[in-house]
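One chain comes next, on its own, written as structure tokens: the form predicted alone.
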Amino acid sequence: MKRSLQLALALLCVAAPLLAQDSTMKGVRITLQYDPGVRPGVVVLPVSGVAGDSIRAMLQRDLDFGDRVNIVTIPDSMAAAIRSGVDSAGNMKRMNYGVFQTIGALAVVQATNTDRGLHVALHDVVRKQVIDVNEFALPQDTASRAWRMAVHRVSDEVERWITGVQGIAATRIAYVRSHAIHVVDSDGAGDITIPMVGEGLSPAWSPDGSALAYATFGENSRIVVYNLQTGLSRAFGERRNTNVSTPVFSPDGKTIVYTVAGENGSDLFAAPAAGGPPQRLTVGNGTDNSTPSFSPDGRRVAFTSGRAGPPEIYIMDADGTNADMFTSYAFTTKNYRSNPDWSPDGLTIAYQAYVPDQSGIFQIVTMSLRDRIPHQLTSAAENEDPSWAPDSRHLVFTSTRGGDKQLWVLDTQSGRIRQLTHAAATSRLAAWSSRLTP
């Protein structure tokens, strides 16, 4: 039996014809076929010429934060076939769909370096052929943040030709670590920190991913807005010597909403992003109002208020009005919902619960808007914060199991999880970005 195997990986090379070569397939598209709810398993092969293992090991890593599909592991021994069977450029020449077969493989992705920048086709080993193929262009510093990004983009379209579905691996996430607004990749990588305008909290992302609007803490409390682009940052709002919080972008990015605290409890206020006058959203007569988060189209806002006792969550019109309770007040527990944060399909609000055994720890709960029922994701050590990924699938939020406060990573439909940073300080107040297009 381990010599019929060993035949079959030496023939690897002598099937049908490589396609990837061929540049003017661009735009092929059959799609791949497999039973709904099944993971393919998807094998990377090598990657020749610069950078080729780099850019292997993040199209891997990408599939596989991705949670949508298995990663398959080449084994020793096809990968000395695979060596065997490539020319003179380290590009393969030839194919045998069977052998990939025979370890669960569905797909295979084949990614070549040009001149031009990443070849990259993806073979269907049932059908035997290349069914998508194109070429995306990559910057030529391979140490730079744009390359990974480039990259990051190329697995996202991968993932898309393989299960319909955009990748979530061009994205970023910003958050706070010792009182300064830190930047890092999907996968942990690349993690930067913004230049401060005194100390920050609440990041939040414009729409475009192009600008991040903080609040700063002190005696000068104010929101700040810092455009990544240009790197300059400018004040947002006219108040001063207030307690001011929790900015967020409108969906449109035209309007930001933000908290402002004072002796009479806290409020929301919305002004235009660009600069001008504020209006007053809530009235809370010595209640707190704070953390808003609006819904996708930007119609409405869930916003977190203590104004029937314990906070609980409300939604309510985007000029403020119609306010309703989201969460349901319950004279029996101990409430306190708060930090909402909308999916990004609309149709789930994802917040931070104190549990019933658990009084004084929160944990990260999910409620549909169609049907109001909670759901409790989390439940080992304290779990706060929680953002939403564009994919409306996994969640970024602050944990304590691994003893300090760090940020993890949810898989909503599967529960697995992953821990995004690892720094000696706390990391929290995450906000995931949107996709980040060039």
Contents of the next structure:
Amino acid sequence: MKRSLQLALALLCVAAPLLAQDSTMKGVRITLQYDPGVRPGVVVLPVSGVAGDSIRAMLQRDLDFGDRVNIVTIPDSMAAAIRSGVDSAGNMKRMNYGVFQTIGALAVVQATNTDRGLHVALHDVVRKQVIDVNEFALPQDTASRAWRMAVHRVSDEVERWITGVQGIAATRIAYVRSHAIHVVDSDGAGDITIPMVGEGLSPAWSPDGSALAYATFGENSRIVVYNLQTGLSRAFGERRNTNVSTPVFSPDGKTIVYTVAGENGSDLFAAPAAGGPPQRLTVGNGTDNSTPSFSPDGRRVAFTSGRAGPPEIYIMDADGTNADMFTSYAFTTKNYRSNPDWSPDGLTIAYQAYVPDQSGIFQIVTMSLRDRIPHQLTSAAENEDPSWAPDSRHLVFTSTRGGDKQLWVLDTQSGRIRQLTHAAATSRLAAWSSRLTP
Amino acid sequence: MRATRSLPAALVLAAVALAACHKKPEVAPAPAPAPVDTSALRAQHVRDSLAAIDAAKRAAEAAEKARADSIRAAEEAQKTMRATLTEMIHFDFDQSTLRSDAQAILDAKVPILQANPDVTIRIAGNTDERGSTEYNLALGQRRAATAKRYLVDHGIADSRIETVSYGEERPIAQGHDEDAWSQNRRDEFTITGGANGTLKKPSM
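Mind giving me the form predicted in complex with its partner chain, seeing as the form predicted alone was just shown?
Full complex below, order starting with the chain above.
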């Protein structure tokens, strides 16, 4: 009943302020209709009020970086026609859908600052109606990291409205620069370093994004868990004549699996994340077993092992049993394949491999668990240490394509690539967080 | 009249006696000193004493030089022993097995470690930049462990040797070619204790 009323209102193309509309829609959603092979064109209207320009720029950039829509800019010749629908306060009173159709937009994002937060409406240009609307609370301090993350969450929700898939803007990427652990927003802004215990490598996110684990190397090598909320660090795993490395959280957050390299090769161990004695998972008999990555259901672990000679990717049960070589399936030649990262949808493992064989140059390769056919994703310069975004579509990795090692983000479907970090010092060993909730 | 005559005589006698009393007993006159050239003598003395000073100085210098030489030699020996203890060993790509040159370098450390049982060392395994950054930490640890095992097998107490891995994080050569890589694939040896004083030379 409510929906039909709304539809009727929209079809009448009323001039009433859109703010007057119900801010939530219950029941069946109306979704944007578009050819799945083509990215829908999306216009983000100018945003009036506090930090309006920043909000618009972030929404546009986030939607662009999501690689599922095409951001359409309003040509100057059309600007006047669009402005004519805006009242003196800067709010859109009347939507001129015909204009947007002319410039190739299927959807229009209209964000309005109100005293209750950011009011956002998504217009379907073809149906000439608002198909989604919501109000988002934003923190007061527009310069804060929390404010930026809140705007990213708006972008991700708008992306879900348009495409049916939530965006990945409200995520962060942890990485290593000069042996300090950095954390940067998915769009490359808001870079910070965390307080370090020793020289760090190999950051890994807890599933809810509230903590980071990393390893220190050299003397007193240990695993450190840094709680981003409390700012406190806890270290464990330190043992004489031992290097510990590559910690990862299990998907339930209760266990940390990491590498213990001692007097006789290296093996994977599992320790309770809250503290407690570790348990050995692999029995490498003097070989190296390292760089674990959990399947999203937590039942299996992919890792690198040299048990058969050159490093290859193996998969075992989470208790250490049933280890099986994964990568050699489609290959016959000797290679160096390492650093697996299991996609959050569970379907694919990304890793690095010498391409061509024995060239000494790593490229990013993905292999589906179903067909086990390797797909080489990169070829320019050297590319290594891939980490999946929560959408199982984007990968962040280290590349030398711009000169020194920096982080780059690849859309595995379109092949589009963008540089995430820019610094004089190298940036490497990236780990992409889950979608971060407030 | 006689008395008058005798008085002067008595006076004379008295005077003589007095005179005799006053004078030292007569001795043989000392021979007149031989005519001597005193300025020449003095010059000789000066020369002699200068020579003596010179000789003493030379002797002191020689002693000092000998002392310095022996200190230097001792320092040299100390330096050599320390250099032998800390000499790096190198590895082939992706390998942790000891090459023959590495074994020879380790062999030279053994007697010094045996002669100085208080000395403790740290072996740090390093890799070149190739291979996986994270997997290289395991390789570095393996390289350190291999050298340690060799020393332990040659009689050095396990507790005296600590191993760590720096993976590819501490390159000493910055290039991106085999020359740099071969230098970086190494174990470094650091003396961590027991060598504040003098190292004892191994008995031959």
